[in-house]
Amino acid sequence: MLKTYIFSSSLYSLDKKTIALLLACCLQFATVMAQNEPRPVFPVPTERQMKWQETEFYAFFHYGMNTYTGKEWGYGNEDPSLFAPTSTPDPRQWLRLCKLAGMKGGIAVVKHHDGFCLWPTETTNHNASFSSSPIGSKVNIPRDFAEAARELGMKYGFYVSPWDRNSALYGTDKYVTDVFLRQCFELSKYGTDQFEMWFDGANGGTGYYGGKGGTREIDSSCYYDIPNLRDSVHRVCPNIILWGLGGEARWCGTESGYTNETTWSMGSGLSGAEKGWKWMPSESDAKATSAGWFYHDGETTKDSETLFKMYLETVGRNATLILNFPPNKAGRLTDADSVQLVALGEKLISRLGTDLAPKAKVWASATRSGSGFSPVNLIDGDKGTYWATDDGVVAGTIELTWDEEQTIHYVMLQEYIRKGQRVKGFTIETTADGTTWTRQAENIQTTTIGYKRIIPLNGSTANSYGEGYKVKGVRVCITDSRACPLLHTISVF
């Protein structure tokens, strides 16, 4: 009684706003306790990492001095006047076509290893404004790219090479403070809504280096002062991810548009590591054309079926896909690019655009006690609700059934990764009669799920669509998990 009296008396000395805040906190605490919310399994993603992962599929645009010299890695001694577009570069055309392909954003290369900058930077004369070309000298790709992305409702970001084969300062402390960090900060001012800044892993080697030439080697783990860079850029662009050297997302380890069927969002390389200590989600970069990253005369564009396969083997395996389409010497994507981009978008809509799961009845073998964890959450279209089991229950079965026969090709699973990646094993079965169940995709490693996993039921990403399976039910069996599994969505296509 004494404790109650003291607490009650102290309330009278508080203003109404503070009392309301205390009551709201108590209510929120009581709600969480009533819901029996699962504890996180660390590590977990930051909010900016979540927003980045949700972008899923976006474009790369390698354009610059190399477009006109025919090289992939310029030496750094190029005359700025070699940058001579035959027409005004059109970032809006780049992004518009990629949006038709189902991409949610794009990253423009604005400085490659040759050090040539596609904006009027104060850090070097090796930039477009010093070109004698009447078109080239007016180019400002970061400005035009950001404006086009906002107009089209797409996310955007920039690739800026840490390595600079032109700068006489490279390899010294002054390069980091007077050139690289300033360039990154200049780029951050082209929009506070950027979603990714891309830092290539190529660092040090031979170069022009202001005419001195030679070889310069650095230790990239400390040379670029990444913690300071990351904090400085985040102040301006709160939702931006610094990829690669920035330490917020990783390269999957290939440039071929695939990652392993087992992919953890911790660790490094193709598979990551189940016991990795840091959340480091995977991005796969890939070329959509037959030659290099930059445009080359005579190159061809990969067909939409090949690009769709890349999508399944990256986005469908808990990674993001950044797919490169290099603008040509006119600063535009080619007609061949346009054809395949449109065809890819049509495939994504026709194959993965109509979810049959919301029309199904859903059942689970186990559901977490408390409110808010029903298996109905799996088909409600809300990524903020999820199905869960009780603590210590690391396996469970979910069944989706329809009264009428359905023709299906893919099953998509998504974990509620805000509380960590958990699932270590699962299987998928179907039934044609509602009684007999048959396991599908047995040749696929059904291990990890993560943010998103797409399983072609025929077991092939190369010929994934086929005739499909006529079913009345789909069963997902979680066979093992790091802790109680949390799934927010099951989709059937």
Given for the second form:
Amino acid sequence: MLKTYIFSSSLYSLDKKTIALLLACCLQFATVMAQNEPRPVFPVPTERQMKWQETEFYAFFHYGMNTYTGKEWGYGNEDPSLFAPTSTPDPRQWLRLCKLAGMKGGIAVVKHHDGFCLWPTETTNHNASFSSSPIGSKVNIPRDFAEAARELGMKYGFYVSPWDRNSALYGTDKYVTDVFLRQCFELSKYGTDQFEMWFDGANGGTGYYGGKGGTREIDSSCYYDIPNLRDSVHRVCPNIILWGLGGEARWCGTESGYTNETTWSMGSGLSGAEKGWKWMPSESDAKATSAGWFYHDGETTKDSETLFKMYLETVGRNATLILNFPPNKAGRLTDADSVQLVALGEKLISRLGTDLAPKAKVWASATRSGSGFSPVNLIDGDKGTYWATDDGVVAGTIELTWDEEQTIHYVMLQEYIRKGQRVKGFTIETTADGTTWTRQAENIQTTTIGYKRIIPLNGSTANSYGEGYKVKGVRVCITDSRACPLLHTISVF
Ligand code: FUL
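For comparison with the form predicted alone, kindly provide the form predicted in complex with beta-L-fucopyranose.
Once more the chain from above appears, this time first in line as the rest of the complex follows.
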């Protein structure tokens, strides 16, 4: 009663313009309801997590003091003069080659655990400008890397090791406020359009620590003041994802370019968790070379077929892939890297570059009532439109058929994850004659989909291309879902 009175008395006091605005809002609300838009199933990604997810495949570049000392983890006592590139490092070359391989961006290590910074920071003398090498002292990787990325239309970000084996302050609060957080902010001056900041969780304890040596134990869940860091960084770099310690995307749990066939974007580790309460999408970090993250003489580069398999086992399983190519002592990727990168790019284009779905006829066993949820949305090339079923309908079949026979190798599925990751089970069938349907890739666990799932129809990621299947139709049967399934794309290659 009281509420009604307050509402109606305040309504009388509103001018005509405001009432018109209110009515327009009500009308818009009614229209949305009429369209029967499905409710989200929580958790859902933030806008910046969506943009990050769409980056899919990007490079990692481990370059720094270790490149010259041959180590993987410097102790922190290395003389800056040891940093002596034989020619000016060329981030443009790194990124250009990775772009040819189909990558959309890259992350450069600008400070590893040895604390040596590859830009003229005010936070420590342990940085490149203190190198006595004439080339080394002029190095500024974040500046050149960001410039190159912008020029090439690629995304970029930095790896800044929270653990610092050089700093005398490491282990005290002063290290966090005066060194680590300031370094993060210094880096924002090279561009606020960064897409990811990589915060590794390693904290091996021992180090040089300004000559004091010994071990420092910290509790990484609170030591780095991550919530404060995250809020402050987002204010400056609105689209950045703080990976790892930053808590906005997770480590998939291996460093081999592999994640489980079932990968939820909630929870942790290889599979995530269907009932996880936080959106924490998976990233897989992997080496393209035979042993270390940094360049070491004598190491070899994996061949493009192996790299393609890693792509299928990460990007094709609802994770992103960050693939490491270590620049050598001249600050360049090697010729062997270049050969495999170009070959990988060619494989991605020839195997996953021509989608046959848009020229198919599409049919679904069930479609949500209201307007805008037609199965045609699955092949319209628009990630903003999707097919859906009615609330309570958690299964459905979608058929793509062609008049002419097609030779196909892969099926790619994408959920409309803005409203949550839903699908719990699906199968794929093909037909050669348009009548008899045969289940394909039965050995693959076809559970959830998420942002992207790629199924090699022969069931093998190692030897996925093969001869292909001559078909006149493909069927995707959604067998279970947390709520009505929402798919925005089906592609057939
Ligand atoms: C690890 C680090 O300790 C390695 O040196 C490397 O940087 C890798 C990507 O992350 O945890």
